[in-house]
Structure formats: structure tokens, C-alpha cells
Amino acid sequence: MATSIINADKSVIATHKKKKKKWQSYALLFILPSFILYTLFVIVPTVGSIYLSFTSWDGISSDVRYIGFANFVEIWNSPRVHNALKNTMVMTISLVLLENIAAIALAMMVDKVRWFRNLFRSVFYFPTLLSGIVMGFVWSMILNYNFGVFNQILDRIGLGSYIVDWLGNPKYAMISIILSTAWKGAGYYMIIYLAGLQGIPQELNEAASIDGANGRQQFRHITFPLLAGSMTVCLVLSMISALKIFDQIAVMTDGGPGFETETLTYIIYKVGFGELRQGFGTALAMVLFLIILIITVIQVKFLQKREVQL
């Protein structure tokens, strides 16, 4: 009897192993096409880019001359790259703060609305659906010095002395891009924060209200700490998006006036395709990749540590 039971168990195990192997073979067939495409269009170009960063290739000819670390030495000594790095950091810090503050505020407003909640959610989210190019054109028309809507409003309400060239003046060009980009991105992060808010038990706020805590105290000691998970996601995504900003700059200022709004991503485009220095542009892309990688790892570790502490 015991022997027959053991043999039956062995046959069941063998059958299970065969089904598992068969399922694994089918899963491999489903994964294989995507893996091949990913290898061809991501892994191979990435490995090729590492090599091209050590060359002086112009992007057109077949002459790919190896020059060692000359591109990286030029990056280290280039005032233009230093200026682009400074602009990138200013835009990144500003956008991360503005987008997340605005997103939390919008999420709390939508969460408390009783009527037409879906309408407000859609209105706030709508700018996210616009491409960076379309958004750039829209804000270029709004902020145009001669016929822009914003300057016309200032003139109509008696503030004509405050009319300036928002995109052509070095003092305001960077601010204009930051504010318009924050307007576009805040709605996306609002949805994530809204999901986090709806996951907070209302009993906590009700108990705090009974104990005499006002709205500000409830937000500080209950809502804000419990949004740590959503905040980790939003801060990382907004930081990566800000470091790669390109479309808005290309349409609104073309990196100008002068080099006032030129960022690392935009200088990569200008150098690689405008000046036909693909090798140098690829080296800059490698530097930007390392910057994003390092900042993301540090940011995620810090934010996850905060989540554990909370």
C-alpha cells in the first residue's frame, strides 16, 4: 500500500514537472519576440553608444576615429557644458518642487470635492495629455511679447508697465519654461497622490479632529506621512522627467536667449545633430545617464528609508 502511494506521488510530481517545463517553453516563446526587439533597439544601441563616446564620429561619414577620453576631457573643461549642467539642476529642482506641491494641493482639492469630482479630475489631468511640442507652441503664443494673451491681459487691467518679453528676456525665459512645464506635469502626479489620499483611513482624521487637531495639523501629522509611498514614486518620476526636458525648450526658446535655457539634453541635440559631433554628443549622453542613475539611486534609498521609518 505504501509503495503504491509513493509511486502515485512520484507520478504526480513527474507530471507536474512536465507541465511546468511545457509552460516555461510557451512563456519563452511569448517573451522571445519582445526580448529580441529590446536587444536590437535598446541594448545594442546602448553598447554602441559607449564605444561612440570615445570617437570623433560626425554622424554621417563612415570615418569613426577613436580618440580615447578626449570628449570627456572637453566636457570637463567646457564652460558651455557647465552652464547647461547648472540650468539642468535649476530646472530639475524647481520642477520637482513645483510639480509635487501643486499635485498634492490639486489632489487634496479633488478629494474633498463632493460634486463633479470626475470633471475636476479630468480638467486638471488634461494638460498631461498634450505633447511637449504642442504645449510649447501653446505657451509660446500665450507669452508672446507682441500679441500674447498674457501681456494683453496685463495691459487691459492697467499693468502695462509689467509687460516684458517673457521668452526673449534672460531674466524670465527660464521661469517661463519652468512654470509652463509644471502646469503640464502636475496633473499626472495629482492622480498618483489622489490614489494615495484615498487609501488613507478616514478614521484617523476623524479621531484627530475629535482630539482638537485642525486641518493643518492633520495634514502635517497624518496625511503627509502616509503619502510617503506616493511621494517616492512622484519625486523619482518628476526628477527623471525634469532632467530629460527637451521639447518645451526646443519650441519655446531654442536654448536662448543666448544659452540661458540650454540644458544637457538640449546641448546633446544641438551638438550631435546641429554641429555634427555625434561622438561628443554621445559622450554627453553618457554623462547625463550617469547623473540620472546616481541621483535616482540616492533619491530612492533616502525616500524608502523615510517610508520604513514612518
Contents of the next structure:
Amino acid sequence: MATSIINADKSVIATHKKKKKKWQSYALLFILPSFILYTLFVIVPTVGSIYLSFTSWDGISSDVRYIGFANFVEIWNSPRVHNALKNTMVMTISLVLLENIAAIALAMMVDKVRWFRNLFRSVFYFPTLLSGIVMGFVWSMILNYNFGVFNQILDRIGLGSYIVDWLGNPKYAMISIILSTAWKGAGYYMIIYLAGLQGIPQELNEAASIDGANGRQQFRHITFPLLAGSMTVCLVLSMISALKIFDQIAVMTDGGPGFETETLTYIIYKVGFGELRQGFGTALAMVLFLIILIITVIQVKFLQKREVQL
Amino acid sequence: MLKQTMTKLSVLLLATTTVLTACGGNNNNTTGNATNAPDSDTPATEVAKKDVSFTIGYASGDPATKKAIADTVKKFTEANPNVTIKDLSETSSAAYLDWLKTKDAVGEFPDLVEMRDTQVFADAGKIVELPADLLDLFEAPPQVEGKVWNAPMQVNAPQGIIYSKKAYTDAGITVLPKTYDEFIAIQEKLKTSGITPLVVGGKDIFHMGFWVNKFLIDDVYSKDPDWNSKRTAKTVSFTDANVVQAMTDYKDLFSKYVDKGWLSTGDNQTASILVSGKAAQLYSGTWMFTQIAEADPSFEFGFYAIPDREGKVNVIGLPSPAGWSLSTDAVKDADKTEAIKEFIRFFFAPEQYSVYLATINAIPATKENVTYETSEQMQVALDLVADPNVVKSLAINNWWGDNLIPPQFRNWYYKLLQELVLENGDVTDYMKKADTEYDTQVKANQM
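With the form predicted on its own done, generate the form predicted in complex with its partner chain in the same format.
Starting with the chain above, the whole complex follows.
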């Protein structure tokens, strides 16, 4: 009797395993087209780039010469690359902070508002839908020294002495790019934070309120810690996005004035495509890849640890 | 049953993917009845009747040039309905070389391309020599290493000051400058009168070249046309007195007399700023005359070349290897090659060419005499070209052979010079940076 039960169990398990195997085969079959395309257009070029970073290829000729670590030595010694790295870091830190602070503020505001909630959500989210190029053109026109709306408003309200070349002055060009990019990005992170806020049980705030906690204390001890999960996602996404910033710079300043807003991604494009140094550009891309990888790993580990602690 | 359904679904998915992938295949070659493979055995007369398609690319940062070429393309396709020309040019491209290189990288290098960095692309095997049967269109087209690669679209025209006559009158300026110091005195008068003396479209990096090369030509190239090759050989330096003087003059002028918004002003905005009376002068080329006249037909303006300190006039005006080139890929297709050659002949035919020249106020490059009605300002430019006492030269990046600079150096140098003004830097220190970068780029190109 016991033997037959065991045999029946074995048979059920075997059938189950067989079915599972079949489903896995189907799953793999469905994944296959995407996998092939992804391999062809992402994996293969990426691996190919590793080799190109050790060459002096100009990007147009068939002459691809191996030059060892010469590109990486030049990166190490190049003041232009150092400047781009500095700009990238300044821009990344500023953008991550600004976008996330603005996003949390907007999310809390939208979460609390009673009337026109969907309208506010849409209005704050709308800039996210614009492409970086379009947004760059719009802000370029707004901030134009001679014809821009912003300077004209300053002039009309009697603040003509504050008129400056927002995109041509080294003091303001970087700030202008950071603010306009944060304006575009904050709405996206707002949605993630809003989802996080709506997942916080209302009873916690009510209990805290009964215990006499004011709004600031409720935010500090309840809302902020419970947003840790959303924050991990938003900080990582905004950091990667900021490190890769390109469109706005290309349209608004072309890396200028001088080299004031040239970032790593922009210099990769400039040297790779504009200056006919694909090998050097690829080496720079490898360096950027490593930077993003290292920062992301550290950031995720730190934030996940924080999530657990909270 | 489930198995059958899943299998059908899988096959359908794979088939769809394959079909969609095939849809994205290369459609850059001939279309319609023409086949993708070259058909060199087919007689030319028969080929001309086939449906043919080719792509065209040119520097279209200047709207007048864009319009002039687009009009010619339109007329050609109307006259030759079997030929389709796909215009790849984009007006927003600030640096033409960047755009062209990007097009090449994505496999869209134009079949017929306006070539400016001829030697670079010829060395890379991207363009071919101009077909021999087109050579007779031109008097003496410039050669690189003994070969003609381009159908020159026009002769290099001089650049100079385009000034508002009203602004000059208001500032009490009645006589045009005979030396550079007199020119500076005029700037001072204009500034005192309350108008911004100069508008500069510094957002477009090529526009920087107008001024930078004016000073380089006065102090360097007019006296030593082989300076670039000597710099490559390290026998001269950017820190030499003549270059430092040129860049000091540039820095002084930009620090004192240029519109404060020069770094966020695009080249295509300069005409508006000039005619609106926000600035009194613009340093540019003859192609701007049409734009200015169109921006405000009642705007009265004049044109002159800025003399150097000794009173000599030096302008851009030497021939350089630039113009229409055929891509290496295009000539693999006999039909396409024939259509492109037809287009080039059409472009340079006096009926079309005169309109093109008139639109951008250019000087003809063809052997055949082409005339058009010139404006007062254009006549000044033509007089400069014809005057044997006026020294003709080229911009830093337009030389070739041993005088070819690393292709990436030009934009970098212009940006460095923007920074020089913004940071109020020491000219000699900045020129040391230029020396270092130049040597680095020469070395990188030799690897």
C-alpha cells in the first residue's frame, strides 16, 4: 500500500516536472527573439567596444590599429577629461538632490491636495513626457539673452540689472542646465514617491498626531523612513540618468561656454563623432561604464542596508 | 491541444519577428524598377530613364544656402521625374563635420555630399575622385595629392564687417577705417553712442572661426601660408609673438565690444539682432547679405574688409578643396553615379547656378561665365577678390597637404578661445595649452 502511494507520488512529481520543463521550453522560445535582438544590438557592440577602446580607430576608415593602453593613459592625463569628470560629478550630485527633494515635495503636495488632484499630477508629470531635445530647445529660447522671455520679464518688472546670458555665462550655464533638467525629471520621480506615500498606513500618522507629533515630526519619523524603498529606486534611477545627461547639453550649450558644461557623455560624443577619434571615445565610454557600475553598486548596497535598518 | 496552440503561437511570433526585421533592411539604394546591384553593362542612355534614388547632404546651418540648394534639388527632380533625391541635411547641425561623421556612423553617409574636410574623408576612403567628365566644368579645381575630389560649389568669398549705415551715422562715423587702430576707434565711437558695436553668433562654433581667422590671417597666414605645417613639425608655436598678438587682439575686441549674449546667440540670429538695431555690426561673409535683406528690406547696410595695423587688407579668398563629392558607396551603383553626375551638371548649369549664387551672394567656380545682378555690398566683395593688392588666404582648417591640421583641433581651439575671453585668461598661458593639445592630437592621429 505504502509502496503504491510512493509510486503514485513519484508519478505525479514526474508529470509535474515534465510539464514544468515544457513550460520552460515555451518560455525560452518566447524570450528567444528578444534575446537575439538584444545580443545583436547591445551585447555584441558592447563587447566589440572593449576592443575598440584599445585602438586608434578614427571611426570612418578601415584602419583599426591596436595601441594598447594609450587611450587610457591619455584619459588619465587629459585636463579636458578631468574637467568633464568634474562637471559630470557636479551635475550628478546637484541633479540627484534637486530632483529627489522636488519630487518628494511634489508627491506630498499632490497626496494631500483635495481638489484637482489628477490635474496637479498631470501638470507635474507632463514635462517628463517631453524629449530632452525638445525641452532643450524650449529652454534655450526662454533663456536666450537677446530674445528670451525670461530676460524680457526681468526687464519689464524693473530687474533689468539682473539680466545675464544664462546659457553663455560660465557662472550660470551649469545652473541653467541643472534646473531645467530637474524641472523635466522631478515629475517622474514624483509618481514613484506618490506610490510610496499611498502605501503608508494612514493610522500611523493619525496615531502620531494623537500622541502630539507635529507635521515635521511625522514626516521625519514616519513618512521619510517608510519612503526608503521608493527612495532607493529614485536615487539609483536619477543618478544613472544624471550621469548620462546629453540631450540638454547638446542643444542648450554644446558643452560651452568654452568647456564649462562638457560632461563625460558629451565628450564621448564630441571626440568619437566630431573629432574622429572613435577609439578614444570608446575608451572614455568604458571609463564611464565603470564609474556608473561602481557608484550604482555602492549606492544600492548602502540604500538597501538603510532600508533594512529602517 | 495546448502544445499545438503554443507551437503555432511560437512559430507565428518568430515569423513576425523575421518579417519585421526584414522590413528594416537597407533601403538606401536604388528604388522602384532599379535593382540593388550595379548594372555597369547597361548603356548610359537607357540608365538615365531608370528610376534612381540617391541621398544628398550639405552644410545647412545658413538658411539661405539651405534654401538655394533645396530649390535646385526640387527643380532637378521636376525635370527628371525618374530621379528621387533624399535630402539628409539638417539645419540644426552646429558643426558640419560632427553631423557628417554621425551620418557615416549610422550608415547614412550621403551619396552626394558637400565635402569640407576633403583630405580626411579621402584618406578614409569615403569619397572618390571627381569623375573625369565633370572636370571640364571648372577652370582649375584644387587638388589634394594631385587628385581632384570635389566639384567646387563657389570660390571662397571674403569676409568682412557688415554694418548698419544708420548706426554709423548716429555715431558720427563718416569714413571707413584704413587701419585696424581706426577700426577700434570706430568701435569706441559706436559704444559711446549707446549701441552694442558687434553681434557674434558664438553658440555656433563655426561662427567663432570668422573672427579667429581674421586675426590669424592678419598676423600669421598672410605672412606665412605654411605656418600649419611648421607647427606640426614643431618649428613654430602658438606662443610665438605673432600668434599671441593675434589672439590678444581677438581677446581685447571680444572683451570690450561684443554683445554680452554672444555665447548663446546662434549664427542664424545675428541678422535679426543687426536689423533690430541691437547691434551695429556683424563680421561674416557675403551669404549673409540675402538674409539681412530678407529680415528687413528697408535696412541699409554696408560691407568692408577690416585692414590690419599696417593698413593692408587680408581676406579669405584662396581656393580650397571643398565642394560636391561622390561617396565611395554611391559609385558602386552605375545608375546612381550617372544620376549624381547629371545633378552636378544641372547644378552648375548657368540657369540654376546663377540663382544659387545670387541667393547666397557667392562667386562662381565654373569655367563658364555665370552672371547675376549683384548688390552694392557684393560688389565690394568682388572688388576685394579682384584686387591684386589684397592678400588672399585661408582659415586654419581649410589648408591641406602638409598644412592640414588635426581635424578635431579647430573646434577645440575655438572653444579654448571662448574660455580665454570668459576667464580673462593670460593669452600666452592659453596658447601653451593650444600647443599641448595640438601635439597630442597630431600624435593621436599618427597612432
